[in-house]
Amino acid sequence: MTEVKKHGITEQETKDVHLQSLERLGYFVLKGAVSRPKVNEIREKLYGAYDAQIAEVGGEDNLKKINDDGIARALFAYDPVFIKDVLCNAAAEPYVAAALDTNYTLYSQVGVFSKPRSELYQVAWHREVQYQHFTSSRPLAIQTLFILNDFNVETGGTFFLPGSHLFEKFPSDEFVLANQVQPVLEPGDIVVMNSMLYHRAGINRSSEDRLLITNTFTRPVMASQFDYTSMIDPQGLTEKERQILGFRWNYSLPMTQWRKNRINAI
């Protein structure tokens, strides 16, 4: 490794290097985490969901109605992979449990198709813990983000700003033309963020679909967006993905019940 010469300085970071990113930039990659055959399968599965949420509502036309065409939820509730390979992914697993203290619940899972040529509301800058404008001095929720197709300027990758997580107000148009990123991603990266860094989607100007997975984890404080217990069969899961879908942290079920579960636990 190259040395980096230092003058008069007694105190340097030692943890990882992608923790140092995760505080600091607030996001680091890991490239090539998913093999392509897996990419693959993920992909193809991913399609699937969507089809079946489709039927569920009625048709696409009625997910247009409330803009949420092109939007996949609760993925792991469809398919195993989505369990064992997204969300508890073993490459991105121990920088979200070093970043949350390891006890941590899942917010939201999201497979997100960006058709070509068209424009997702989510090009807009956001957090995704959105309408806040405070920082915490440890990350309140965090995200993956499973590339599955070429995130680039053509395709119309996430554009990220770095340190953006650190301060309370979203800084000016000038300020973000100038630091915005757009890095270049292939399938089987995942990118690790702070769900308090600024991001946004590009338009996708390529003539296929760009597709991405993102799953949100918080600490046990905040509350999932659905009731995912009643969605999923807890045999088979192990502990630590029972944790994640809610079976540890369910602040949903009424007082008696919740009692009586921990109960029939022991």
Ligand SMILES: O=C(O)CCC(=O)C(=O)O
The other form holds:
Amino acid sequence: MTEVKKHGITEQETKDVHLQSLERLGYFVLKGAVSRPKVNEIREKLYGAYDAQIAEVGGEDNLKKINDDGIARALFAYDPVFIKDVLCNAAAEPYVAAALDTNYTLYSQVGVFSKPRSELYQVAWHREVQYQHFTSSRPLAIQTLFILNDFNVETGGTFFLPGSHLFEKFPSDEFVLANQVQPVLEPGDIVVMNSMLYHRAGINRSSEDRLLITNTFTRPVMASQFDYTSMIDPQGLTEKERQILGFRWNYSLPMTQWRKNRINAI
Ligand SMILES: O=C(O)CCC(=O)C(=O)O
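Hand over the structure of the form predicted in complex with the ligand; the form predicted alone is what we had up.
Then the entire complex follows, led off by the chain already shown.
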């Protein structure tokens, strides 16, 4: 590793470079973290889960009515690949655990289909933890973005505003336009991001769907988006998977049920 020249510096950070990027820029990329055959399997199963969800609500038009078309939710309930290879991905998990101090749970797992020449509502800048204008000394939430196609200018890759998780207010439009980045990403890359980082989808000008799965993990004091424990059988899940999927912290249970579950687990 080349050493950089320094002058008048007596203190220097020594932690892992990805964790430094997460802290200072708000994100980093794990290049080629998922193999191409696994990406193909995940992509195929993502379409399968979306088709199943369309059938559940009586057709895609019903999803359009609630502005939820092109979005597949809680994928882990449709195929174990979304637990083993996505939620608990071995390459990303140590960083999520380090950033959230080991104890964390799933807020949401969402598949995003950006169709050619269509505009997702996520093209508007946002924080995943919406409406919040404060900073915290440690991340409240971390998300992993699984890149399933080429992400670039043409396909409308995700834009990030580096360092924006460190400031309460959204900066001026002029600042945003001067400092936004749209990294070129490839299928199998995983972006690990502080969920307070401002980001947005691009517009897909290619002729193919642009696919992404985003998994948002929070500290356990924050509630999950849905009651996942009622959607999945815990048999066969590891302790860690049970923790992530809400079997350890579940804020939608009545108090006595919470107690009984704990007693029965002893
Ligand atoms: O589709 C993208 O590039 C970004 C998705 C996004 O912003 C989100 O799911 O919150």
